[in-house]
Amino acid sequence: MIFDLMNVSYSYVGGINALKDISFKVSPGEQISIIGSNGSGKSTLLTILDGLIYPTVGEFYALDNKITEDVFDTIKDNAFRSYFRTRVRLVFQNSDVQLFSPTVFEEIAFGPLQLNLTPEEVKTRVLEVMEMIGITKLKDRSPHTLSGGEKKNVCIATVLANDPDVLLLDEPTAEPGPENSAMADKAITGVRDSGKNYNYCHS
């Protein structure tokens, strides 16, 4: 099972409720949205998702094990934690919470020099990434001068590049304009045809 969440609700500082009383399970292949309007709990359940933040109420597994902050994220040089990290990513709602590096190629490739890969590996990696994705064009530009759509692309790239299993997308599609929508729809089509079976959660 990647996730299964039982009877989770989260509260945030002062009581204020994103979400009640959450069931759901999602099997290792599966593709599944999340639908509701703004301020319904979306982005928070992707962040309990991606072990950001953990459910105030219930209970909350993640690749065959349980999810909380003590077993989670506050033992040293935990092997679970680390593996949990490169198998599922969150691409951000906002793009540029996820941008620092002087160039696209950096930025995309700033997650696979982590892993220990030789530099010819990276750059491979990276190139095929960026065709995928279909933002070669842009590998020399500052992310930080790239429009919405286009930012949204790179963080993507920047996901893909550690070659996760399941994907968090925070509404992918959600810049405004419909050149910038478009765009990350033919991103995510690349994905899809790129042969490997990911698991997407998506709102």
Ligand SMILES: Nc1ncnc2c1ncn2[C@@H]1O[C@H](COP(=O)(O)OP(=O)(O)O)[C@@H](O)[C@H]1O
Given for the second form:
Amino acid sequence: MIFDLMNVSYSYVGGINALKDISFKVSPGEQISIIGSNGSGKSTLLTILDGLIYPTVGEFYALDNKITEDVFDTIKDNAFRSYFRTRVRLVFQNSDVQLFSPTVFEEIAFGPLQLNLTPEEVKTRVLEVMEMIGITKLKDRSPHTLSGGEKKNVCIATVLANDPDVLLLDEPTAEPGPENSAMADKAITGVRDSGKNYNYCHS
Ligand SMILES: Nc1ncnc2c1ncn2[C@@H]1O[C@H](COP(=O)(O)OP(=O)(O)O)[C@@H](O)[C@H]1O
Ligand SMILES: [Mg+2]
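Here we have the form predicted on its own; I need the corresponding form predicted together with this ligand.
What follows is the whole complex; the chain from before opens it.
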């Protein structure tokens, strides 16, 4: 099982109830969409699925392990945490929190450079991912000068360059303008047709 949520509720500090009694499972190869109005808890749910926050009530299993704050405690040596972080990747709703490099190429290369790859392998992987998403022409641009939809596609590419199994996308097609949603659609279709059997959950 990729994800298994049992009666999950989540309240932010201050008592804002963002999720109430959510239960569902995601099996390998399954693709799911989360639909709901603004403020209904979609981002909160994806943040739980990415192991960044933990249910206040209920149980959350990911990759067949129970996820608790203790499991992701950064002080302790924990093989599952590193495994989970390489397998599950979230593209945030706000692209600006994810982008920090001087060029799109370096942005996408950042993740693979942390893996055990040669510089040549990193370059090949970055070029492949850019081709797949359709952003090769943005290679030397500064991420901060891109349009909302272009930024979103670069964020999707940075995540894919790490070769995850589970892709979490928070409102990937929500950037205003028809050309932006068309670009994000193209990126998602590129991923789906790439031959890799991603699990992907998007809101
Ligand atoms: N960091 C936070 N602190 C306090 N309340 C929050 C925080 N983030 C979201 N919320 C609240 O939690 C609820 C769900 O928000 P969110 O998960 O962002 O919904 P969606 O993504 O569906 O728009 C909303 O009422 C929102 O105001
Ligand atoms: Mg949201």
